[in-house]
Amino acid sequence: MTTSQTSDAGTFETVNPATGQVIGLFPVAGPEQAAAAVSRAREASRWWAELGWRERRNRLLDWKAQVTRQLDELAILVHDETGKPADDARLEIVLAILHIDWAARHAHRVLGAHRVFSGVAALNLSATVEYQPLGVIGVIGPWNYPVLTPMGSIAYALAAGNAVIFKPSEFTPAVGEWLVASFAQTAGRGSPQPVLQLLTGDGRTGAALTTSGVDKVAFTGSAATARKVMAAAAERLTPVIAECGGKDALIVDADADLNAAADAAAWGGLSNAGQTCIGVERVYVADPVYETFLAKLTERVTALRPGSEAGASYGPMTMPSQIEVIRRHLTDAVARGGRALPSSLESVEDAIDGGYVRPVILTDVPEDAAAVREETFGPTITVRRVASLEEGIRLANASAYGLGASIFSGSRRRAVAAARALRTGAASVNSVVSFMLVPALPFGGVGESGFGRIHGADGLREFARAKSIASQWMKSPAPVTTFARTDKDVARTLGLVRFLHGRRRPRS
């Protein structure tokens, strides 16, 4: 494993949010450590790129196999650092494994050199496009999905031929350390080349990495922090991918399968204690089925139980400060006429127990309330009655966020049309967050949810630069890019253009 982070900035502890037990001690890397990491990565990136598509593919598949074999070990570490149930951690790692596999197997097809048609006016030229690695990628990861989310950048950047410096969240550095170590043991195969490096620390470390001279930054976090990252990156014209928060909506049509919709809303909104950027935070239900849906959702939510023991539905809030955000949103919603369900909740404080938050459904909440407008990132859901699917789409699109969404309808055609109408980067039809199960689908948002894409072919291209090559294989019949051209050459070229492009086309 490559860390090399001796720092004068001090150290920090990572703790289990459920027990308070210290898991490990890590250095806070600063500008000097970030610059040294980039310097090492420069040489490593050249070595890694020169291995070629096949060798990189094989090494990444070896890494994937290692992660798969040690899945339970990694899941326990994720459980310890985040508090999420071990089975949820296992499922997160499964998705990450699928992405390593897809990136490794498809990088050559997506990024390798391929011919494009030169056009009639340039038939003497052979035209190719290829995608070359950027060099060194800085990945700043989150704590809520410390394996899956950063892997959407790390695996794709590595498959594209780059070296990567990974700065995990200060809440999950041990998970980041495990990933880097497992890569060195398998994909590195004993090589001293630090293709994947670890840089631990807090926001200061992320700032140092952003300004260290990396060729691109892949950031996951809040929109406020993304703005700071972008401002710092602008000094060097360093491009940024920003995957920020969400306020995802689930829309229930009048003919929807209500059992499936209620189950999806409960899982999408409350799994991982609601600490999911694509989690369901708003539900819009067509008036004819509103009461029935609400009863079904309430029944499911009432059965959920937060805790750290086996059998708990979800764990504690990983970041303690998020509890105050949840408290503020709940208090504001109730003060403005909202109703909190289940009915056993007599006050906002009944929902909060130390580091745990009980599941809460909020109804009758105004659309301009904080619980509807701002990302809550907790186990709460607002549910609103709407006159139609179209009104649900309009209200869903009124958000400044635009990451994901879900639509439930008895008509798949109507649901797909609604998915297209939603101002989001992704949408699920008669399911929730299902687009995350398909590695070939790009993932990212619009508006306050950020820009750029990870996953799929678009995700691979984010970590490469297009290189165009035009090669002349025969002499042009009408050379015009020369001072030796004749009037006849120009006339021949203009005649061809007028013939091909100057005719009126019949109306279709």
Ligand code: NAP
Contents of the next structure:
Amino acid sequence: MTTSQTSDAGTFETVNPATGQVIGLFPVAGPEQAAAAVSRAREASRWWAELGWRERRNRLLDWKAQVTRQLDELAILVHDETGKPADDARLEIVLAILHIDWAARHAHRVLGAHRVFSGVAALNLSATVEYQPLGVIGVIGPWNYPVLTPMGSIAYALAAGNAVIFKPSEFTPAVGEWLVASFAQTAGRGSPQPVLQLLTGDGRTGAALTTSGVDKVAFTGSAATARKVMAAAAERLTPVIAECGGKDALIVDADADLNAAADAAAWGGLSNAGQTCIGVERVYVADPVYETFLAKLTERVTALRPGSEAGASYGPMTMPSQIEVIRRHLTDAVARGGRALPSSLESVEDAIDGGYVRPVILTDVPEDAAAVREETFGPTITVRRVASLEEGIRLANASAYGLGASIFSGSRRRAVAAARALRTGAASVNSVVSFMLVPALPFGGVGESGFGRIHGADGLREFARAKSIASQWMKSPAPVTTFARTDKDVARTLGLVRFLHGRRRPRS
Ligand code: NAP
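Next, give the form predicted together with the named molecule, keeping in mind that what was shown is the form predicted on its own.
What follows is the entire complex, opening with the chain shown before.
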């Protein structure tokens, strides 16, 4: 597959990580292409914004229907570029479809003009707030969920009335190209310029997009790159959303359903080869159930089989350089007294098989080890015994990251209280990554996991600016914002304020 984009910095190939087969050749766009894309997007954004809520909604729903009809075709492309099992790719696309649908159907309600009470002191004013599009949004995406993750910004930015320039990861440009072409055929039909554009390339392309004059950058990737994006964006005061990595914890209470918790830890930690920002990387288990839980988790993990054939549990590492990070974390953990399970693993090297990493459970790892503190992004989980749910919360919170978390407990009330106490943007109770299944729930992080929110009403508002309008419909009985005011006008206003706000409230 090739693309017609011209390039000023060469081309690059995208390769199937399982087979090494070249999937496509893409241009590396530089500052010139980024500037040209912004200029096209400006025109497109005006056209798109003027379509109005209903027409944009209908067009986005057309796009959604097209993606749904062609789900299998897109899934194969995701499988080819990332190596993940085709069914995992299908489920990823299903979630993206739900987001297009939610954003399209709720944009008007959330962002459209609505009246707010103007207050007793300003009854002569009618007050409305509405959320207007920012203009052109630059979306920079990662490779691990190349449809779902960028869609969390793309669908919401489009529904809010913006044009979007999408720079996919250099590992997944063909998926990005597919999405952009499918939008053009459906929602973008008739536009003088493309409303959703593709800009392929590597980090240099992302950097060029950041400084190209877009009105906001929606970045998803590592915290290290987010820092570079923010520094570059600061030059033009371009606002940034940063959706970064995580080190999510799963906490198992003493009365939890251990089968459900073990299933969740295995899936949450190891699906997609652990290459999930909200993947479970740390598990804290209450002392009385620690051994039973560990046995159940080990049994499940032992049955998993990485590979590229149908029926494999998960695929290869999409980004080969990640294997070095995993090797470093495993080696350090074992050197510091950690134990690697299943016990068939005799050394760290046994876990690494070419481009694949076998599942590894690490126990007895000190909390300051890299495997506990840094994002591993591989099919490994640390499991630690804790005295109580409270100690689990304390250790889970002792992380620079704060994206998601899970709590398993026999008491949903205790679990929800724990969810509140966790320093994360989201939490799942008696389930794992379940907050991702609800498009109305905002998604985003704390600390090194970033800031800003995608998804839900907050996700729509990220791509709009609030516009306040106060409109006088009758003369003020006590006009004070005029040089013609009288002492009586001021006294009347002060009297009203003293009456409304100066009295002691009866204690309730
Ligand atoms: P990354 O290396 O930080 O790259 C993210 C994106 O930024 C890629 O498109 C990358 O381009 C681009 N980029 C690189 N340098 C840039 C620069 N100087 N200016 C602008 N853009 C630049 O992350 P990744 O390896 O693709 O993704 C994995 C990370 O994403 C993990 O930390 C994961 O947890 C996180 N993630 C977070 C979420 C979330 O929603 N919070 C979701 C998924 C993943 P190239 O790839 O072409 O170099």
